[in-house]
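Just one chain follows, in the form predicted alone, and it is written as structure tokens.
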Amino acid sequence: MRKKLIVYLFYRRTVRLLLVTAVSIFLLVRCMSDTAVADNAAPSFSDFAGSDKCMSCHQAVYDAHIKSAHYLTAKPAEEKWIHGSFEKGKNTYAYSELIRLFMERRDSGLFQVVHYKGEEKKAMRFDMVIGSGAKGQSFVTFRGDRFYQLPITFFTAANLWSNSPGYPAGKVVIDKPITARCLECHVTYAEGIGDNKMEPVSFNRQNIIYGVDCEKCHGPAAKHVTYQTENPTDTAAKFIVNTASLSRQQQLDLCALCHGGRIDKVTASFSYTAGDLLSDHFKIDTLNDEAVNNGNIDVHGNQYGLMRASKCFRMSSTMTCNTCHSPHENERGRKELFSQKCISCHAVTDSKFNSPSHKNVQMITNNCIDCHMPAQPSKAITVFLEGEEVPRASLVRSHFIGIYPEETKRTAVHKKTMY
């Protein structure tokens, strides 16, 4: 009898323990699942405040930021944002003797107008400008709730209209869709329509926050603005991301979202926000050597991978994109500024600066990057100019920091020709 009682008590205790364990596992899994959904859920349009709300407290930063390429990388299609000319004689692109496209002002807006044998066949409205104009600008037209890239692009290097990158030289292409993945790198937020949250192709054109704005790097700020407005004496910012407090990887991921090569989503579009790890939202290409070997230097390529493969990065425990770049300012073309960033780690008193190659470079302290981060032909931004059979490529500065013997020779030759 006593033996049966012991068996019974043991059995009851075991069952109770198993039940408690099962319930605990269930609750833990549910909690983790709920957390994952919450963390990876895309924000809504109402979560954003708009950068103009930042201006009242951050005037100096705002004034600098609105001149940056990030801020200007997407705008509504107003003529003040478009670099190409609409003036007669400067507003055409001929595909052939029979097909010509005109950039025209009309009462209802700006249009790309296709003519065949001198007759108008199709007019497509400019609705969105993509690109700051540093390399060029492409344009988007809205058809209902879908967005399409227009066939003609502005190519800055030649100061001319061209066919859009990757388009055939002699054909008017009007059906290339703009996806959410494209928009994720050119706008702060675009509200998708429909059930396809992973890669929507339809959008609410009224709910777009143009450009890479304050909230792209600091997170949706509606709650922050409301709280700080109601509590002006609280100097500890609430409901906003201070990027300086992020880990090194979190800071790098902010840039890698758009400068990290081809990455495939595993969560809904626009789910990634400042402070997240990119690996929680995308399948990350970490093959940095592949980026280097393939010369993948484009803005649409893996600049992040190239930097990570560089010795400068590998020898540092703190280097990020912001080590050399200010996200708030337009620093384009300021070689001496970037060179000073190099010299902050590489002292000019070092014996390496006494090498013949360094002595042949005029004002070495003002230009490290032409030799060690040379501008090279882009593989993504290549266009056909009117009448040309060979595509032109934009020059994009490589972010693989290294030794380029041919560039060093070219720079040395350039110095000699100056005297």
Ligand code: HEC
The other form holds:
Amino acid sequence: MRKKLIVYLFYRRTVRLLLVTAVSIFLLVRCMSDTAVADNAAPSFSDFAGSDKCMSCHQAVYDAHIKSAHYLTAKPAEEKWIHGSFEKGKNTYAYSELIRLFMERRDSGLFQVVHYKGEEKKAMRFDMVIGSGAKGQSFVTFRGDRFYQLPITFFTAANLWSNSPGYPAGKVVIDKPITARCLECHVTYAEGIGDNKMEPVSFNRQNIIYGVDCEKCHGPAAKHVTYQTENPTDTAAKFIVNTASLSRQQQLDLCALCHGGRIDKVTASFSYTAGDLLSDHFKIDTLNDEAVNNGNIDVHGNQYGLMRASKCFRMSSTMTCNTCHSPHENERGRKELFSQKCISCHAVTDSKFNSPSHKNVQMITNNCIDCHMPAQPSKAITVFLEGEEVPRASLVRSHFIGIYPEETKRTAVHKKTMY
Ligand code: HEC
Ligand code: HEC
Ligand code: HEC
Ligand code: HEC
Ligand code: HEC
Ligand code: HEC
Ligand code: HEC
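Since the one above is the form predicted alone, can you give the form predicted in complex with heme C too?
Now the complete complex, all chains and molecules, led by this one.
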């Protein structure tokens, strides 16, 4: 019965390629091992405390953090975290007339169920949700200690289930592994199993710290919790990374770990911890200005590369991601707040603001963003909606802060000012 199911094993070649790359990196690292500087071993699960342990002493930070996209970016698969609908009529995606997939609640959990010619062929459990849902959510299923991406993703812009990003149209892909790198950007810690420390393919599903949690940015903190609990009168912090006191590059690197696009590891997965330099753990060759100027950097996932190429960054000595973003708050959509950050460096009383585009100063001070950091379609996150042959792209805010004449013409502010 099962054999009848048409499953297309599209990823074989990619896997082989990854293997070859992994082996060459392994050899390279062995050659360099004499000169290795960073702590190449990943911390262990017991080095972490988990954010619920921080609550009692850092209540305000904790309360804000649990509403952030970082905290919510990976969760065990419960219906309350999943934005797509399991209601009849809204819980399906048709690949073709013959192949259809259903999202179903069952006694043992939530499932993606493949039907071929109206007959159930395979049911795959939702085990982990990836994505807070700002743009979309992908899902992970566990098979033993291996993790796979489920074929169907939720696409927020259309409020619909869709084929997962990058998957071929009309085909059910069920064997795309979730890589260690994928987890490194969406969870704080996952414990790999086996000898391949750089790219483990198996994980201990009990020992995962979901989401981008406190300890991703402040370092593993079990010792800090123990010490401060046992020494309640000591008001100085011990065994914790004070992120604000790091150098500019260390601060940038902490964000670039996940917002620096495709960079290749040279040390064990999860061995980078807050305060390290990225260049001690990664081969960094994709973050050059040339790539940005040629449009080779995708707006998705490479805010660091784009920001670094902008004049604002190059001509100021202080700008980091935290100049505009508060690390613990959910500030999505608050254009006025972000525009205040621009104004902190660009006085609107400056003679430059006499230019035609800036004529309506009152209005522009509420929104510098749509003209200078327009939302642009990602080339990396595109999905096929049911029955559509052209993939839809997610829009991501460009961090190449610059002058965009075309975008300017489209904004409401401009129309009000010019006509
Ligand atoms: C028993 C109380 C207690 C617990 C639990 C606790 N902390 Fe702290 N933490 C403190 C004290 C005291 C300080 C020093 C005063 C301050 O900065 O608030 C501190 C400071 C910090 C700082 C600032 C570091 C600095 O140098 O200023 C960070 C970051 C931090 N804690 C993170 C965490 C994280 C993450 C957790 C949970 C894994 C946690 N703390 C759990 C008591 C605690
Ligand atoms: C371990 C990986 C990781 C690190 C480290 C990290 N981020 Fe993120 N960040 C993510 C992921 C993943 C998302 C997408 C969350 C989602 O919507 O699911 C995200 C989302 C964001 C967003 C969008 C928030 C929203 O409301 O949609 C901002 C802003 C951001 N990160 C800034 C930062 C800054 C600043 C730093 C450094 C202090 C940082 N990030 C460090 C992984 C990371
Ligand atoms: C290099 C780090 C990195 C890797 C690797 C990575 N992501 Fe992401 N992902 C991000 C960041 C950063 C964002 C949000 C910001 C953006 O879109 O630029 C994001 C956004 C997402 C979103 C949309 C979240 C939302 O709420 O809108 C999904 C879903 C997602 N990633 C799934 C995955 C899956 C599945 C994998 C692995 C197969 C993966 N990502 C690999 C960094 C990464
Ligand atoms: C995305 C990275 C990130 C995450 C996640 C994060 N922090 Fe922070 N945290 C920072 C940065 C960056 C600063 C320094 C901000 C500044 O420059 O003033 C900071 C500052 C702090 C401080 C000292 C200043 C203050 O605001 O009181 C404490 C305490 C703290 N964080 C605790 C936590 C706790 C507890 C959590 C989880 C509930 C957490 N952080 C999650 C990045 C993060
Ligand atoms: C840390 C200070 C700082 C911040 C914050 C900042 N900028 Fe800049 N920006 C600069 C400097 C310095 C320059 C180069 C000198 C100049 O043109 O004024 C610049 C240049 C620019 C330019 C000219 C770009 C070009 O390619 O010619 C634009 C447009 C701009 N900024 C817009 C913004 C906007 C919009 C924001 C907020 C989202 C912002 N800036 C935030 C410092 C900053
Ligand atoms: C000059 C101000 C500024 C700086 C510096 C800055 N950002 Fe942003 N960022 C913004 C604005 C404005 C938005 C759009 C916010 C919105 O619409 O909710 C944004 C949005 C984001 C998003 C969500 C993108 C999307 O479309 O979903 C991520 C992720 C992000 N920033 C990460 C970073 C990282 C990482 C850095 C440092 C490398 C950084 N930002 C530096 C202003 C800034
Ligand atoms: C309606 C679109 C629009 C808005 C809103 C807008 N700008 Fe601009 N900005 C432009 C354009 C277009 C230019 C290029 C010069 C021109 O045509 O006026 C520009 C130029 C600039 C420059 C470079 C000036 C120079 O001569 O080097 C800076 C800096 C700048 N803007 C900052 C801002 C800041 C800060 C805000 C928010 C307070 C803002 N802009 C709001 C469209 C806009």
